[in-house]
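The chain below stands alone and is given in structure tokens; this is the form predicted on its own.
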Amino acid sequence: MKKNFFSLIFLLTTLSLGFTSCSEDETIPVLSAGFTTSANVVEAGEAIEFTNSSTSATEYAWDFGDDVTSKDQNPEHTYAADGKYTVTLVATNGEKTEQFQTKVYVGEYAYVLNYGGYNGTKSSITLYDKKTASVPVFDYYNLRNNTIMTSNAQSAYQYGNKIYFMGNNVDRITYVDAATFIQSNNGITDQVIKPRNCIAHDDILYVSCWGGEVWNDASISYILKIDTKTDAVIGKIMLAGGPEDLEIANGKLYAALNYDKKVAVIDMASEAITYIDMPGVCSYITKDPSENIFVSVVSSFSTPADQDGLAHINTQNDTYTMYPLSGISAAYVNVMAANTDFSKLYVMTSAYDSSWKLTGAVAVFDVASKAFESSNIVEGLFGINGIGVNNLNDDLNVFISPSTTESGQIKVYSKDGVEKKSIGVGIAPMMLFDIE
């Protein structure tokens, strides 16, 4: 009798147990909201997809934040006026809701990019609002990714649809969708040291590269390749000389050449390479539009020049008229930039006083007559570290460094050299760069 209960009590057991076991390895639903767009930040008039998942649902309950709603799993939706809206989602399955949100700024916007420190500060970047002058957000990457920036940004492209941020510390090309400025994937790495600056043409990137520690050997820098489409390098040009800014004019790759007294010209079809010689060694460059280039020529500290200022160069011969302006900015990014119909040229200025503060002005270059304003636009600005011009207005957007370690700061001048107020951004502004 014993045997036959213990028996019958361990056929139980079995059951009981193998009845848990088969409830344990169903996959039951979980119920979540969520969804992604196809911009975040859009002018007013222009449509967004919202594209739902979900998991688990069955009825969505849509509130774009204008008095706008709707049922439908994937909407899409077009703001009528300028603002920030806060999107959400209900996703519902007959027994429980779950909610998530997002932002949309809808208006006239930039980004700024902030260099950061050299504590260990990474690079951020800051939305900013052209219509008021204002930072509806202070760090735009951090916000849609979650994350902060891996490396320290020496300048940002737009090609198509990524932004190109040029890496250093550590070495990396990474980029974001252009439309909701998420970082897809840990970037570009293979040949990469040292990237500069870059430049785009029938889907190549081309990057300037030191390479290595170019100011002991300045043969060692180059030009990089790589197809934008795969990301893959598909070619390197040697090119001495530590290029620094890229532009495109002819048919030709103009490099400025930060440590030779040179700008490089590279034939794109053949990759031969010429010379300009200058007076000093270059830095950054920009495009008129008649195809023709401005290059800053600066004394640096281990190469002086002859005569420092702009020169511009005629791209159809490769010839260039020099126009002095003493202390132009050895910066590497953003020393020059125009006003809307190309008229005006802002040049900086700066220089190390006894305690090593820099300190600096704006030139004012008239394209028209070729010479310099006889006075500066806007002078004695500490921890001056680039410009930019706002096309809405011409506003003159001047990106202030106190020091490696603080905020930093964009003073806003009309076109007229008046003050009209001073915006928080990151560690060393540096540049402003439209969204397109």
Given for the second form:
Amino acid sequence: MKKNFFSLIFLLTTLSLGFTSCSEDETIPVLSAGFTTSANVVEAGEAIEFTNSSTSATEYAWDFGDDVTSKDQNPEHTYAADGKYTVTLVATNGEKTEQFQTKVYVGEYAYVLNYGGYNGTKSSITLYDKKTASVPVFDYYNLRNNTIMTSNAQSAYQYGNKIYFMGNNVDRITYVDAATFIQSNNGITDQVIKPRNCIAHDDILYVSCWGGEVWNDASISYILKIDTKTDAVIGKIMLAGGPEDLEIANGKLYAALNYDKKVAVIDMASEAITYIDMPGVCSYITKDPSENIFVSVVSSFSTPADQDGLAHINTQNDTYTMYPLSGISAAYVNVMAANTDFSKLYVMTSAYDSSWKLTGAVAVFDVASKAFESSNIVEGLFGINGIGVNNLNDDLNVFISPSTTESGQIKVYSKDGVEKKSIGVGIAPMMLFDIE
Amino acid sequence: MKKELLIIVFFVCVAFANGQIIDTVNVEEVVVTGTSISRFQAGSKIEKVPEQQFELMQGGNLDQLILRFTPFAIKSTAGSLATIRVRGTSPDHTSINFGGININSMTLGSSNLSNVPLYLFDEIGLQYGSASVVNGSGSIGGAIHLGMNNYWVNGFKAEARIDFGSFDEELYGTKLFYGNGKLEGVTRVYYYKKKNNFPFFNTTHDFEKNGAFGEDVQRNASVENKGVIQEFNYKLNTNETFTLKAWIESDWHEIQQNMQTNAFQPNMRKTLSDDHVRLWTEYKNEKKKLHYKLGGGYVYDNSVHNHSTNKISTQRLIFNGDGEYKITNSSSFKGGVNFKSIFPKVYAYNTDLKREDWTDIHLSYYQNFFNKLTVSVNLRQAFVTDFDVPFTPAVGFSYNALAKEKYVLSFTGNVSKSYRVPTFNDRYWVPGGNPNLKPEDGINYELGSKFSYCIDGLSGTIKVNAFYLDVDNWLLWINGSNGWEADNVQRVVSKGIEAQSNWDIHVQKYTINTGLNYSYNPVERAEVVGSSSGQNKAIGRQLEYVPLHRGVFYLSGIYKDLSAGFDFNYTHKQYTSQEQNTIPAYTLVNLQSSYKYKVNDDHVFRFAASLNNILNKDYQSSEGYPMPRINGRLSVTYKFK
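Cool, the form predicted on its own is there; where's the form predicted in complex with the partner chain?
Let us now look at the entire complex, which starts with that chain.
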């Protein structure tokens, strides 16, 4: 027993000496390789700056993946051709070397916001190659941040060098750097309750918020004003009726109300609110090139519409013309998408198929003649969750979400309605956005 | 791990060293809920939760008992919401029966097992596999029977119980029995609350720390439930009884926040309260060759989400008549009719929907040959207002292959059809409800063998069951033509093997009980049905929230008035979506000990202690919702007579 006891003491002493000697080694700086980029998604011809974060290195060897190399500490590189490139940095100190890699995407890209499931998977962002209609990165946010998003984002919006996400489970407005897609803080939470959509003007972000269970009490909703430079909440405009989408036109802020048959018009200087009475509740707004707006007037469960369809509001005098479209989608975002010259406005709706089953469809509003085309461009869709137009080639992208627990799809149609392709994206895709 | 095993061994040893014996439930007359239903269902797997396990879990709710000792899967948050998945089926595929009432909500189709307190009951019966032929709609995966015995007390006896547990858990309960041997009243009351503010490791990414949020405490997850069951039983004579049971339950809880909300929106608080009134009355006459039962019931369910004024309530009136005619000692006929009127009052339903009527007719026959082979046939047809329900037959057998003095070997087999009428929400919720849905229909094939062994000092059983369950027109809410809607979207096939073993070993004054309960259950989406484009992602893959393996091992020892034991249960990883999201496998080890102190024959105290999750593991049963690490409970029960 005694012998065992002494053996134990000896072992412990040996171990402690071992640890002591290790700690002496730790005083020598460890060689590591690392760098950050000014952007990871660029167009051909656009320069990327590489900032070295290696430690204890004396030499650097860069390989940009396009047969171009460099020995600079902080090089700059411009890719000539589209593609996915692996950038490798080898940091050297004497005979020791360390390596770090990252990927750079060169081409014309957009981003797909996938809502996820309200009580399940959080949102994700899919990188979308507009030229090939393909998905190089399924969850780009995760790739850049090494973690998942912390909320379900109702919408995404770029202002300056930030991409804002309106997270409503948990409630918070988060943002990533527009160039690097890196999130650097936990976001804005002050007075943020059920944010829906946003728009910015003069460095102020206006955020429509439901404020809680607006379906029980329509008076609790508001528009939050956030200073985009400091992230501080600088004001709150109480706006009953559950504001959904926002748009700024002719110097006025328009809010589609989802729990009142109205569009609110807010004078941005005085914050005085006037209302345009509508034949139904409203959800989504698209601005045309003449600064007038199209609003989706929908029939919701709690408030059936007297008439549903598209309302075109003249922002000079705030009067509107109604273009009826029975069964227009009551979804909240991306109900409409215009083609690049705004001659056509695609509208999510529903229609009976040949066997008299109601299915999702996309109607086409001809802007010049101000009439819906006689037939829908697409019909027979299940789980339609949003639409978007590829601004490179005017292809119609229809987002399909069969459920909140499985991946969605983008169905790509030519402007003639021919299905070109179907691409898998994240759970509940709803929105396509570009970053400038 | 070694250290943890040592703790277990030590705990067991200490218990024995004190030299006492376990308490056993003293039941004067057992009216097992399982017995009457099992006779006409030859080959079905119907079991009673062993008394020791039931006694141990008396301070908890049904979900805790099932998770700890049965192979059924439970998806739960930490104490406020738990749903069951029997043999890979949905929560609304298992009926939960109190008297002649299936307590599953008519709107949701399922029950919250956290709102079923074991303290109010005397036993729990578990039926594995389809049971629609006896329980009607919904019992595709199985059935649970909440059993209550008749004691026919002559005089007065009583019981009171107090539990204190971790995270401000408290239970107060009492049972009063009074009667003259012919007329008895039984009053069972409980009050349960729990603050549920347990610590856990929050894995949510914190961008300001550039890592996990870290150590956290669960907020806004408290529970407060209370209930009473009042019974009056009247024995007109030995073969004629009348019973009346009234269960009034009022449950309230804060809807537990998930990890992200707990980290970043700590003040978010939502509540759910549920009120239930369940009345069941039954007259039973077994005087002549024709035995018959007449029952009637009333159910009121009301649910209030976060103080909303939107009404979600239903009322039910139930009538049941059953007759059994014994042709000979080895053959019987049974027939019956069940009638139910449902009155929904739900804000999202069309106001024209005032009432729906369900009528079920069933016929059963069983025949025993030479005391060796029993065969049963069941037929059931339901009629529902404006809805077509499939005809549901079942046939089964049990065969005693070997019956010796020391052992018995038997084989069982059963084929049964089952169905579920879609819930009121599935059919009538606006928007999305679809009155044209088809009923879900299933067919269950079951084969089993049971080996029982008994010699001096050793008795036990080994059971092996294999099943194949095919459910067509499985219903889900999907994003359909223009928003969310209910649809029959898939066919699901669930297969499996269940192995069970339970042994009692008696050595001098020591009794050791040990056993194993294991289930291997591959459940797959076999195909997509209907025109939906969805639900085709994960065909051929294990269904969400169904572990492929689940197993429980338990060991306990009794010496005089002292008992101690431990149990170990393992739940395999589970998919949480049709993508690759999973929650990891987890292993829980629990310890318990109890001591019975007999003041005299009339006054008995029982002191019990349990330590749960002694490995102090962080785990999840529902994705994103933490479960408590090590936690404990102390209880004192006083019994008068």
